[in-house]
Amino acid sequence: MVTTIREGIVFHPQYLDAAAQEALLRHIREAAKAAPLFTPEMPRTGKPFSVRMTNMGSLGWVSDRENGYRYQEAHPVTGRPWPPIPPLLLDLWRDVSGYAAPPEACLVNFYGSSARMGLHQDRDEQDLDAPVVSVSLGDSALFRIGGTVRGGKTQSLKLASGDVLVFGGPERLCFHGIDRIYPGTSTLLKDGGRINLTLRRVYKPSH
């Protein structure tokens, strides 16, 4: 059952069915390939990011010690342009965005079982009126969500393999980030672990 968590964050739990999950796996495999996993780093400091990632799309977001957050449309290490957003995102995306615009990146976060991601805001984009659309495949995490300014109140959602949510509206710069990866929860990845998804659109339609 579609649930809104608040206004602009809805949550669409178990959207993918197995056989598309499986589908979608094959696709990034196949994207990984092309663009391989990397390691970012913070900005300043270099301190390297606890997920591995690449990216889907014509664009693909980044980071480094150097030149910090941003999008690019070359992988950082082969220079090679990133691979396309497979049709079964665009058709998510289409499906549950709401917007009309389709997103230009896809960024891929890989998360062992000891990964996390503290709270952070998606705001390198812009176009805000796009909401992120995410989608997550694998073992389960907790989901922590605030406000749209760092400190205050929280709240936890377990996301499942399958699970698709949307912040956009008033909450799409909201804090959020990964708490803790539930091994063992899906046998979708062999070796376990899970991968997240993020459709974003980064420039206004009109660019």
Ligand code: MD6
Given for the second form:
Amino acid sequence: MVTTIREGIVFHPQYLDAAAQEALLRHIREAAKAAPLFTPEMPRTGKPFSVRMTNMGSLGWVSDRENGYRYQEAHPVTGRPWPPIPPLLLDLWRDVSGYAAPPEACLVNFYGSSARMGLHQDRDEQDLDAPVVSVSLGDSALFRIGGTVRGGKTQSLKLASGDVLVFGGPERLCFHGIDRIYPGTSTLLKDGGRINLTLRRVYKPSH
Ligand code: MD6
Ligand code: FE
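To test you: the structure above is the form predicted alone. What is the structure of the form predicted in complex with the ligand?
Once more the chain from above appears, this time first in line as the rest of the complex follows.
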């Protein structure tokens, strides 16, 4: 049952069945061998994120103290290109994004049981007409969405393994974050934790 949370923010609970989640996880494991998880840092302060990340696609999102948030073609540690986005995710994007051009980046976030993600906007993309499409795997998480200015009212949504959230339209620049992980709520990841994938269009298709 698909539900619209706000205009342009559409929730597809259990979009991926157990077999599709396993298949996707195998792709992510392969990708993480070629492009190991790294720990991003906050711009300027260098404070490490509690999540570890990698990417798939022609571009990947990275952040460090010196150069801040950005997309780049190479892994920040290995210097190699990112592995490709698996076909299963390109199909998913085509099905739910409502956007003609394919995603260029798939950010992979790994959360241990105590990791979180502070309220933020996704605004490092040039093409803000494309939505961000998020896929959750593993333990459930409490996702919080506010408005386009900091400090307003927020609403919360539990994201479980296999859930897909499309984040676009007038609310594309809403603040959002992950308040907490619920350990032991999924058996997909043997050691627990959560993986979140976000598919992104970075440049306008004409680029
Ligand atoms: C997460 N998600 O679910 C973090 N960003 O772990 C995001 O930051 C996010 O779910 C943009 C659009 C959808 C998202
Ligand atoms: Fe985000």
